[in-house]
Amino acid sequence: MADRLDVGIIGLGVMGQRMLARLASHGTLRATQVWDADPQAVARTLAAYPQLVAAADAQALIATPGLASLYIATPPGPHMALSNRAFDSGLAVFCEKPLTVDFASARQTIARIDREGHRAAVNFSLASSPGLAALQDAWAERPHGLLGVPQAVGIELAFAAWPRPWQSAAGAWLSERHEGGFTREVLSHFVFVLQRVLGRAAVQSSKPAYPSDGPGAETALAALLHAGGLPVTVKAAIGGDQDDVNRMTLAGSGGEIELREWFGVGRRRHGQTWTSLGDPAALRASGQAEQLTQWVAMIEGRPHGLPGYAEALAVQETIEALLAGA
């Protein structure tokens, strides 16, 4: 393992700050180079870290000598071109989500990754979560483990308003249909959830609300996919009187496993009281630290547990025929 792996990062609003300070106390990643293409994000993020250095745009931070990484934090439309940018420069690449929509250029992005070999991973923060690890378990443990027989997956989702507080300075482009909404930025973490324990789940019906003002994004879905021979059930809506609620659980013949409130993971045998697999800041803290060591292990070529671009493209699919609706 390096000593040290030097990181560009493009896109300077909540997830790119979120990700410095989590790389500010790492021990071998280290952000060194940033650009925006907001000048006022560049001056506030140099003035609460000033050993960072700004690129004078995209191009030549991804051709910075010496880079190890680029982590793209930038909304969905250039994550394509940003990646293959970087492919050229022979960087690893840690990409936001939704990976795209544009599925043209990421099944070609994609296909180039496979023919040539570049590194490339997609931050779903759940990838490396103990509740993803407890979910596999409990799957694999089927039908004499915890859940006996499986039977069913639930996800529900509920926000007091979207885009949430915390997102205020993220852009309109959150808000709007073509890019943004909930379904995209937060059922796509429990879609890849499905899909990475039970596999590609298909869409049975959805019916997705939007509001008459024509580019404004979603405001309540519901829908229901099959995926490993399950039902899954999805209810999701804005106008809840917290900021983010999420619930996931696979429930069996003999008792249940849910995810809950993010890294929170609790499981009951039928009958029983609900048992907690840790703290959830606990939990929390545990999957963010690991996703860091499997993106060390991403850039040196190493096996790690991060999902690739053709696993993200496939969860966008799934997500992308939600919102069509059927």
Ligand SMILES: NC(=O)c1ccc[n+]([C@@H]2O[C@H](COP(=O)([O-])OP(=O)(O)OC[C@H]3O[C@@H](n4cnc5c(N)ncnc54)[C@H](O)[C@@H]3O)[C@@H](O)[C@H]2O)c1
Given for the second form:
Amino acid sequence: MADRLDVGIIGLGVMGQRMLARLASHGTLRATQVWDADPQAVARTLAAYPQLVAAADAQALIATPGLASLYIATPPGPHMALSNRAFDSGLAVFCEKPLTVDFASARQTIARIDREGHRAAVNFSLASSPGLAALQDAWAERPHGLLGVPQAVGIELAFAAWPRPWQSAAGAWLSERHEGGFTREVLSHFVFVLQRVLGRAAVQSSKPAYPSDGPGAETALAALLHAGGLPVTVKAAIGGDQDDVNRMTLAGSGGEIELREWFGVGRRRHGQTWTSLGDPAALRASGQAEQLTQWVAMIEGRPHGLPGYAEALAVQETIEALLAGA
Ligand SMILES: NC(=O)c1ccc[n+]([C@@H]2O[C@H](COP(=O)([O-])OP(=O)(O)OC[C@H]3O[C@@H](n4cnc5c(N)ncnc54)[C@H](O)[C@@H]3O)[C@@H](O)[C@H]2O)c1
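Switching from the form predicted on its own: structure of the form predicted together with the named molecule?
So here's everything in the complex, that chain up top.
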């Protein structure tokens, strides 16, 4: 394993800043070069991290000698073009979800990755989480173990406001129908978990609610999917008094397992009380640390658990089908 892997970051908004903070204490991955289309975002970043170098533009960053990987934290629009420019330079790419809303370009990029053997992964934060591993274990033990015979999946999301308070500095795109909205932004994480554990989901019915005028993103979504032979119900809405409520429950004849508030995990046999897999903050910390470990493995060409572009596109195809309504 390398002692040090230099990372360039394009996109210095909410997620770019979060990743910079996580990388600051990492032993191997080191952010060195940054760039953002907004000069003020670059200036703010250099004020907080004076050791970083601001590239002249995206191409100059990608061409920096010695760079091992590019992290892309722009809105979805430029993800494919930036990925392809990074592949031209032989970089390993870690790209934010949603992969893209341009499926033709994603398919061309995936074909290129396969043909030329590029290293690429997408940042679904639950990919390295203890909760996903617990769901996979419970699923693998069926029809025995905690679940018995699996019966249904339920996903519930609620937001006091959209965007959530911690994303209030994000661009207008996040509130708009074309690239933003909670279905792409939040539900996609749970559809990723669903498809990783149960296999590809098919949308049976979907009713997104949109504002009656303007480009605003969805305000509610009610849907029924099928995955792994089970019905999957989705209920999501802006409303209530909590910033970010999320819950994904996999229930069977013997018991159920639930992801709660992102990294929390509860399990119970029917008739018994819930037990927790651990403190949610500790589970979050271990999931985020593991994500960086997996990124290092991806850069070094070793096996890793991060979703590739094809898996991320399969998530996005399900998400866009939900948003289209059925
Ligand atoms: N994995 C997660 O848990 C998670 C959480 C939040 C957001 N995200 C994803 O991260 C991405 C960024 O979201 P955000 O909340 O940071 O958005 P943001 O609006 O806060 O930041 C995006 C930044 O990208 C810059 N930018 C836009 N177009 C660019 C281009 N062509 N080249 C260079 N810079 C460009 C903008 O100036 C801005 O600074 C999105 O894809 C979003 O869905 C992922």
